[in-house]
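Given as structure tokens, the chain that follows is alone and in the form predicted on its own.
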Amino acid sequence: MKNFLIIGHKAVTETFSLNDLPGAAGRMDILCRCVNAALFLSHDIRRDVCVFLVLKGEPSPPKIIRFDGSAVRYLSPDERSAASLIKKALEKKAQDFWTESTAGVSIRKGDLDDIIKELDMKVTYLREDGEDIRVNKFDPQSDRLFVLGDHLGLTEDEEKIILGCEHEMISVGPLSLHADHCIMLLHNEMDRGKHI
């Protein structure tokens, strides 16, 4: 199973307008692009992928929304479709356990450390100064939790959480890229089935 966790520091934690994802919704557009990059193939869904979105914006952070590739329905490869499913999830009462809002999409209260504890696997943190993905050797078939930041990166406290557990830091290249582009590059390397 490949797990992608993206932190949205400004992403709102209440319902929002689908007409202003970058503004009033707190850069929800970034999270929607990450969902699509993680889950979609040309004419199919990646069934071995889960995406966790940590929403840390107002008014009631933090909340986590999970997209499970093996069960998700009603998702099309555009930002508005993903945003619509996130909005429906936010209409549910977030509790300390997962509550399904639509097929394959669930919500709960929680933060980065909650997902790390729940999944209990090595964290692969994507950071510009990490070891190059083509130098770092890991098994592309093994279960993974990739952690990425939004346009603000990760805070010092969030990095401390990652550094406090089993982790590695990798980079997908020499230039700063958008989170969704990083996800696509990771998939491409793993799709090739080689040890990277």
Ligand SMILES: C[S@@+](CC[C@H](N)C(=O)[O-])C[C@H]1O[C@@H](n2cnc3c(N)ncnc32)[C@H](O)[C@@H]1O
The other form holds:
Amino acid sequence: MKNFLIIGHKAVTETFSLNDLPGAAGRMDILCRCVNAALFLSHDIRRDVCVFLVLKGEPSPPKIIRFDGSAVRYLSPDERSAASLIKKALEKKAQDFWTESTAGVSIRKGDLDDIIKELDMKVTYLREDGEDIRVNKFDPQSDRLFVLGDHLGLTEDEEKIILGCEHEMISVGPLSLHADHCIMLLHNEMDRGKHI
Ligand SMILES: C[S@@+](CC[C@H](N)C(=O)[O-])C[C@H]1O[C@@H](n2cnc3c(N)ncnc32)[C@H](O)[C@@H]1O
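Having seen the form predicted on its own, can you show the form predicted in complex with the ligand?
And the full complex, kicking off with our chain again.
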């Protein structure tokens, strides 16, 4: 199982307009592109992938939205489609446990450390100055939680949480890229590892 967690530091935690994802919704566009990059193949869905979005914007942070590739429905590969499922999830009352809003999409209260505890697996933190993914040949088969930042990266406190658990830090290339592009590159490396 591949798990991707993206932190949206400004992403709003109440329902929002689909007409202004980058502005009023707090860079929700970034999170939607990450959902699509993590889950979509051409005419198919990666069933072995879960995406966790940590929303840290106003008015009631933090909340986590989970897209489970094995169960997700009503998702098409455009930003508005992912955004409308996030919006539906935010219409539900977030509690300390998962509540399903639409098939394969759930919401709960919680932060980065809650997911790390819940999944209890090695964390792979994507950072520009991490070890080159092609040098550090990680096992494409093993279960992992990949953590990525939004346009703001990760805060010091978030990095401390990662450093406090079993982790590795990897880079997908020499340049600073958008989070969704990093996810595509990671998938590609893992797909190749599986099929070579
Ligand atoms: C747009 S970048 C963040 C840039 C932000 N200004 C910063 O300084 O952290 C979004 C996220 O993509 C990931 N990322 C970007 N380029 C990367 C690379 N070359 N290797 C690994 N991860 C990368 C990191 O997780 C980063 O937090």
